[in-house]
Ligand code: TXA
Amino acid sequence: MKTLYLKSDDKKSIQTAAEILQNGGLVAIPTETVYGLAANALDSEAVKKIFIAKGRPQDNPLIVHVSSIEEIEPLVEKIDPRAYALAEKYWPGPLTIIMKKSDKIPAEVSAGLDTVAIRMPSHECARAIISASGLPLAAPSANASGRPSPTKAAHVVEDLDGRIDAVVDGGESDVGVESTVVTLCTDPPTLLRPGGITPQQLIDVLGEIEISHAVYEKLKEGEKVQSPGMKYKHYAPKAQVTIIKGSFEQYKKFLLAQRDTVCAVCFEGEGKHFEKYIEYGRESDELSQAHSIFDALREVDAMGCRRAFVRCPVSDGVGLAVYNRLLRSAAFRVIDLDIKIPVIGLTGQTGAGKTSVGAMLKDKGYAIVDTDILARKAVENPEVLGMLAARFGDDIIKNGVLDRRELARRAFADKEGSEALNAITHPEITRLAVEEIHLAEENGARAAVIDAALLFDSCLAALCDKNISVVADENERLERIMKRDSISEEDALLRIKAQPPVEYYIEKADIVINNNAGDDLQNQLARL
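Could you put down the structure of only this chain, in the form predicted alone?
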């Protein structure tokens, strides 16, 4: 299929788009939110083409676009008076209203629900095409399913060229995130998806609303999708996205500690501190953030970055919409660096007695964050498992369970494999470590101790206020390892030689604990 490229300021192009829609075709049209992939909402066969072109799951409902209030009546059982009040205030504009549907709406549009989502876009070209076609248009975002939504015609072409009949270039979308979705089928009305119309603006008209838990968290097991944009992972580039909460100084320290090349997705004026960066709006201006966020997420892939760390917006006003989109883009991966208790890194040579020092700190009221345990938990995450399988082979997963021994054999066969393993697992280990630290805060711990054998080779050190290295003489360590692991002197020496020299641990530590026979550990720990 050859995709026609049409211009929004050309009357002939508007008519061509309308005719394609009348004949059951697909046309990507500009709106003030994002570009939509439009089809005749009353033609189930035309609507099915949307799902095929996008690769969109069938359980994800579509929004029906109209060009006037009068066009709503045939689409619903009965128009809720509150819909008129909302329309008077915010239509045309970035607001979608859900009501009980009429029999005219095919099941494909509503994903089998008894409701229909309707909105009237403010983009003149969109309304002109709807009017010229004489049809209500079902139109999800005009992107490949799961990808960042398109705010330019070029984004549509990038994802769907050759898979749809036409794209109408109407310039860059003004709002930049999809419409607010509110359902009037609950009491009180429920905000299902935040957008350009804020919760407070809805309250100003409706008096009271609830905000769906799915705005902030994953859908519960078996819970139906009531609105577009509620899927677990959505709006995502190919790169792995992580949201970072905290001050810019915390963000900068954390990113500069990363062991591979990453992309900083930050606010205007902050990018100069990083090698690779994309700025998405001003820190205090959520409208500029909304306008730029999807373009920024697409740019991450264009730059060739495997990982992107996004400065967290304020989840208020239109900022709530930006935060919601980022949550799904990151598959809910958030690292909150705003930590209130001291964090201490604990590392050391094998056999030096790091575990003994950790036990003493625990007795003093310090919470121990064991990264060996977290590493095992990290590979239980389905997304991490998927990335490991893609890199090291599907057969490392047997009956849904990771074969850790086989993964280790392949990953540690060469430096490239080892680096790939770390790049996949370390972000999740870090996220889990930060969760443990915040849990320690809640439970009243004096401090948190990150126990990590490879502390200085990971970004975990950036979380720490102080770092402790536990060291001991080689002969002392040799005896301990042989006794602890029931291995030969030769095997114990191999383990010792595989680690960096003692100078490495001393140079990078704030506090060095010597743990030879006769050394007073308690007295040395008193320095904390």
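Since this is a predicted model, take the numbers as computed values, not measurements. Numbering follows the first chain given and starts at 1. Heads up, when I say rigid core I mean the largest set of C-alphas that superpose within 1.5 Å between the two forms. Compared with the form predicted in complex with the ligand:
In the core-superposed comparison between the two forms, residue 43 has its Cα shifted by at least 2 Å. With the core held fixed, residue 392 shows a CA shift of 2 Å or greater between the two forms. Relative to the superposed core, residue 405 shifts its CA atom by 2 Å or more between the two forms.
The structure above corresponds to the form predicted alone; please give the structure of the form predicted in complex with the ligand next.
A single chain, with no partners or molecules, comes next.
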């Protein structure tokens, strides 16, 4: 079908949109939160088309949009007086209220639940279309399911052109994140989705509210949810998104240490430090962040970056909504760079005795973060597994378990293979390392030591305040490797030659520890 493009300031547009809706069609309309994909809420055939156009899961209910308070009466079993109180204060505006539904609401709208979600938008064009059609309009966000919500008509066109009857261009959505969803069907009322109306604003009217744990946390496998929308991967660009907590200095150091070109999604004025960046709003200004976040997430893909690192938004007020959306677009991947204890990187040539140095530091009360162990843990992550299978073949996973030997055989066959393996696993190893450092911090460790053979070939060195290289003469290392791993001199030499020369380790380290027979390690470590 050809999608009609209408401008909201053209008088005829409102009438045309209303007629399409009365005839059971789909129209994307601007609202102050995000664009909505509207259909007649009382016509189940029309509503079914919404699910098809968006590719939306059937069990995710829709919000019904009205243009006056009187319109809600026929839609609900009976009106809760608290709904009037909320409406009086925050309607028209970015608040959705859930109540018990009446029989007029088709099962398609409520996805089989006995409740209905209702909102009165404040965008003039949205209200004009609702009143001109004389219908309550079911409207989810007008994006393809899973994609960032649309805040411009161009975003709707990007996702749904040719799949809907019309789009009405009413300019950029002002708020930029979807409405707050609160249910009055629980006692106390529960905030199911944070949005343009803050938790405090709800408390001002309702007294007490509960905040659904799904706002902050990943749902457990098979958990029953109050708001089905919270269950799905959402708002996600194709690039992998990670939220970074901490100061701008920490963020900058970490991003500049990445091996591939990543996209910095940061605040106004910060972008100039990076090769590829998108700025979303001003630091500590949650309204400006809300306004631009979805547009920024869409831009990430336009830049062609595989990974994006987002500066953590303010998380109260409307900022809670921004944080909640970002958490989902990042599949809950957060790295907190605000580390309070000193972090030391420990690396060295094979056979130089890095492990012995690590053991000595452990005795001094330092927590050891062993990246060999983390590398094994990283490949248990389903997302990492998926990426490995896509790169190295589905058959490296047998009955859900990774065949490590086969992966190693394929990945280490050539340089591209091992680089691809690192590119997939290093980000997860880094995330796990930071998690362990925070754990060490909580457990009262004096400092944390990241033990990593590839310290300088990864972004791990950027997490460290000081880096130590352990080196030893080649003959000495040869003996140690042969003895330790019971291998021939030839094989031991191969391993030694596979690593960079000693100068590499010396040049990049802050502290070099010599570990030949007769060297006093304790004495050298005392310098720490």
